[in-house]
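Single chain ahead, by itself, as structure tokens, in the form predicted alone.
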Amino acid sequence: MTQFFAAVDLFGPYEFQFFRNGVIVATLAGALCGLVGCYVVLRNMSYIGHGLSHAIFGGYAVAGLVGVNLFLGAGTWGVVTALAIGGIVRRRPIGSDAAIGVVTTASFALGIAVVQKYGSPGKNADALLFGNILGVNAGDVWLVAGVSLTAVALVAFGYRPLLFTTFDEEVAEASGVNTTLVEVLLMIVLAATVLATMSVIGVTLIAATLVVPAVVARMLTDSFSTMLLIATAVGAVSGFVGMNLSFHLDLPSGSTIVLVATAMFLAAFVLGNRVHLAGKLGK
């Protein structure tokens, strides 16, 4: 490991604007996914993060085909997809996992078909699927920064309704909380998060960046507010370290970010087991 750090120029890549943009976006995207991922995990919606990322790819392709703004078109498609899944589950005896599987997989298949037939409307399809550091520009930085500020504002001003709805939706509704509005706002932020981070992390790996930091935080604390902070920090560190490693090891940025987050999960898992064992031995 020492030889590796001695052999590479750790600060050399920062001479390039595209790399600096990539590091900023990856760090912000990791923090954003960690924050939003707490609500995804605690609401048992882990699979919808995976499905929604695939559905948004379909919306991206269709938006390009019909000539509308890619961000607005794909984002709207993602929100409508998420709400449609909820509607199907409420009106038919179908489990949420089955509804997510049907709706989002169909949308993803449509996106692949459109791209194959008419070509990618914007960035290369492979870059969207797996992430691409070379495709990151100043626009991506501002996009992720804007979505991140929106998510932070939503959590700050809607902390109690979000918390109440996350842990017990039925009781929250009975207590006067507009759970429908809370769900819609959460889906909008989730869709915007997925769309904004596609260029760095890639469609196929976004679900992991939403889930892993939140799971790590959940393993380390029972406090919800502390969980939000830890998950955000874990996501940011994963994005920063993963982006740097991806450049030096010549690996896809999304894959490397997820692997760094997974390593942190394993460390938290081992640490948690040792603390639990020490507690038992101390009794």
Contents of the next structure:
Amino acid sequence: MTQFFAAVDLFGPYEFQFFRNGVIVATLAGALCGLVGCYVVLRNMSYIGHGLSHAIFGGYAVAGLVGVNLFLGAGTWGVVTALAIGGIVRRRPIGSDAAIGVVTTASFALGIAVVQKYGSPGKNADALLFGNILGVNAGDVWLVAGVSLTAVALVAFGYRPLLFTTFDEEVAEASGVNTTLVEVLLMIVLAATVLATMSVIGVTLIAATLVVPAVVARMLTDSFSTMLLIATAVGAVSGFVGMNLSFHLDLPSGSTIVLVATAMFLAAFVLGNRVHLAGKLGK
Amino acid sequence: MNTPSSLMNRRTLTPAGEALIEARSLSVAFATGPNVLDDINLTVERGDLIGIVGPSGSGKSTLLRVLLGSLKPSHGTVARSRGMTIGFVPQVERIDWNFPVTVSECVGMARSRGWKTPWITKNERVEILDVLERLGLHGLADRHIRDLSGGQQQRVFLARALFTGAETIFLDEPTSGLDVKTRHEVLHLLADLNAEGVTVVLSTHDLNGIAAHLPIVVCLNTRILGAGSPERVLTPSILEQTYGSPMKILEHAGMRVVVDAGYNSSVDNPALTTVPSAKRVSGL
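The form predicted alone done, now the form predicted in complex with its partner chain:
What follows is the whole complex; the chain from before opens it.
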């Protein structure tokens, strides 16, 4: 290991602007996904990241077809899709997994059909599918930073209603919490998270960045507040370390980030009982 | 027999109080199915301690949800006193015990209306510890909810309801799955809270262990088949209508004990169906 670090120039890639942007975006995206992912996992909607990213691809294709700004169109499509999933789950006796499966795959199928028929609306279609973290620009940095700040603000200002609604929606509603508003805000932030990180991580890998940090955190603590902190940290670390490793090992950045997170999952799985934090960090 | 219409007059049985919730001609149906609740008229007054009894599928939980406001009736009205807050203790079977939440977090989430700090403030922490101590949960604030006994878990959710500052608490099957001793502890706790002015409405399928010791019992099977004191309501006629099975009422050690008339051995030996510690709550 010492030889490895001696052989590589750890700070060399930071000479390049694209790499600095990439590291910032990967770290922020990891933290953002870790934070939002806690709510996703605890609401038993782990598949929604995967589904939403596919659904947004449909919105991207349709937006290109009708001549709307691709980012705006895909974002609006993602929010509507997320709300549709929540609405179906609330109004019909259908599990969230089934609702996600129906809505998002339909949207993805629509996107594929549109792209096949009318062509890709832009050269970034492949980047959306597989991620292109090395091609991120300053705009991507600001976008991810803005969505991250929004997510942190939502969690800070709506911490208790979010927790109550996630834990027990019916009782929360009976206790005066506007659960519909909570749901809408959460879905908007989730869709924005997927949209902002999709071009970095890619449609095919984004589910892992939402789910794995939250699962790692859940194995390490029984406290909700501590879980939020750990998941955010795990996401940020996996983004930062994964981005650096991808450069030095010459591997795709998205998959390296996910593999680092997976390594942390394995470590937590093996050591979970020994390092169980039991809510101590949140006090 | 107490009919739905005579329910309106049941106030003669209890001290008059301010009406907190009034349900009128209430019916509930899901999709195209038959009515789950039909023509329900019920008034909950301040200071009441009411038990809703009935077999599985009789609409007990649905009635609680409608009175609570989390479910809209298909027909009829529910009027709630302006500004009143209701704490709800759900069935423990509905709780996700793997959810990462400590006892203090669980109680603290109850104060979610309006602007609140994400963290539990020092004052709130003191209040939470007070509520927990009052309910016999001292020293458990930082434990995960799964790591408690059944009775303690029930009391955590009661603490959450109290922490909202609610003056009325609804409990859905609060003694489900509890042993006899814990069941009576919960019953005594509810009686104590009621004595302190908290209005309590609970559903239960436990006739002898719970319902028989409450001041007001409502027999429900889609419709209200009887309401009033246990002496007036827990009669063979009303119980047979409610449960669809013949039942007998035995007097044992000054207590009324309901037994299934089909089990002759129980009828012959009332001690077999008597709750040993039932006398402890005779003061209810």
